[in-house]
Amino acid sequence: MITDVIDHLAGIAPGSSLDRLRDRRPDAREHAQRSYDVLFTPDDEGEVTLVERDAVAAFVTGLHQDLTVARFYADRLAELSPGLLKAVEYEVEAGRATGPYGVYAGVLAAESEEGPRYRASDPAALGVRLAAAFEHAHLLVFRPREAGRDALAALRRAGWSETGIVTLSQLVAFLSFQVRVITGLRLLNQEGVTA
């Protein structure tokens, strides 16, 4: 059993300098793990199934192009729904981009870059809810400034409740945070940072 998923995915060994470094912020470490636990092993699935959670995780981490983290979530999905994994992997390839993107006015106009707009390539393989979730997740990863009423309305039309939308958004935010923390810890390890 994994007791700290960030340590596991970043390759942090107990007692190592990075382990000691993370121990300096015990609350941050604990809250990150608790967030993972609540989102991926909840006592009650509520309005977002475990399969949907792991499918979104495999998609989002695949978009971030961190192979270790993406494989971790893909393996979790494969345990619950092996047939869905192939469709998710296909969507990761279809949605791959670099971002961030968006068209802005005023002082932000110089940051404008149109970029691709993702739509699920095979909605039938994903189902209506998951196709909408992937489109929303892609928006949050690559076009966060454009997430608004229209995006939320699309989720509602696909059968997502307010609570489900909040959970979905929390998943995407947590996964983006997790990938960045793991990337940072790996870089510190490469640089030989000691605690």
Contents of the next structure:
Amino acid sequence: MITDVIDHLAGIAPGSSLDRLRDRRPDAREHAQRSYDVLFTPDDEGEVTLVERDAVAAFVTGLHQDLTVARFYADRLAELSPGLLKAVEYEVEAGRATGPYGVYAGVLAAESEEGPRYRASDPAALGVRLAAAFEHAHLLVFRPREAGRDALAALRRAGWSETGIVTLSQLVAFLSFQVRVITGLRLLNQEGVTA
Amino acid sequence: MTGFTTDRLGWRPWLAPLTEEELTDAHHEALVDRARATSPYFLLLARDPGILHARTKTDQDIFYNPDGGLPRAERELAATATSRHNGCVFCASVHARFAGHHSKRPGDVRRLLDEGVSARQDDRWRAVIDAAVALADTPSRLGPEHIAALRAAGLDDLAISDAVHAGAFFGWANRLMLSLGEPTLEDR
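What does the same protein look like in the form predicted in complex with its partner chain, given that the last one was the form predicted on its own?
Below is the whole assembly, all chains and molecules, this chain first.
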């Protein structure tokens, strides 16, 4: 049973100096984990099914190309819906990019950076809701500055409620945080804490 | 759409926030800070109170915990650099004001907004900004060279961890702010 996903994926051992370092920010540590818990093992699925949560997570972490983190979420999805994992891995391959990029309007137009606009490669394998969720997740991961009302309208057309969109957005945004904390702490852990 | 600025901006949601009348005790608990109950951003996030609560507690410890580590000004600097790089005009405006205020170096912060993340800065701010920007990229480019530069600039492990958390947290915040609504010129 994993009690702290960040420790697990960053390779932080109980009692190690990095473990003690994390204890200096006890609320951040506890609530980074609670964020994971409420998103992935909620008391009530609400507007986003557990399969949808795990599928989006496997897609988002796959796009971040951290193999350890991506494997963790892929394994979660495989446990819940083995048939879906292959479709997700296919979409990760199709969605690979380097970000952030995106077009700015108005006075920032000179800073615009064009880049790919992902569309689900095999929407039939994902279903309407999940295909729309993946397209939105890709937007948030790589070109959040291009997000607009039309992106939310596309989710609504695919059957996402307002509350469901909030949960989906939190899920993608939280994973953006979690994978980066793991990256940073793993670097500190590998070189050995000195202070 | 405005450019990057330290002016006070408003923020208008594209989805309906909860109304103050709809808030239950669970929602108030999720908002943590009473003042947040008047913000359209937090009232929108209150649609999923469980994650809002955990997110808010994480946020507050990363930025406000005074027990050692990175000075508040530089946690805010990492937040500002991340927001500038991701393109979040609203988050950048708020955290640039905090960074300028706590560091008493509003001109240096202003240059970060006006000229971008590669604008001239002293060595210590250069190291914090470079690490935040590398971490904000997808896939992340943060590497041992960034950690070494932070160490050379005088940061200890806790301070480096704070810089990582502050930058990473804005990977979270920027994506919500950018995708659920837009900045407005008038302060709400």
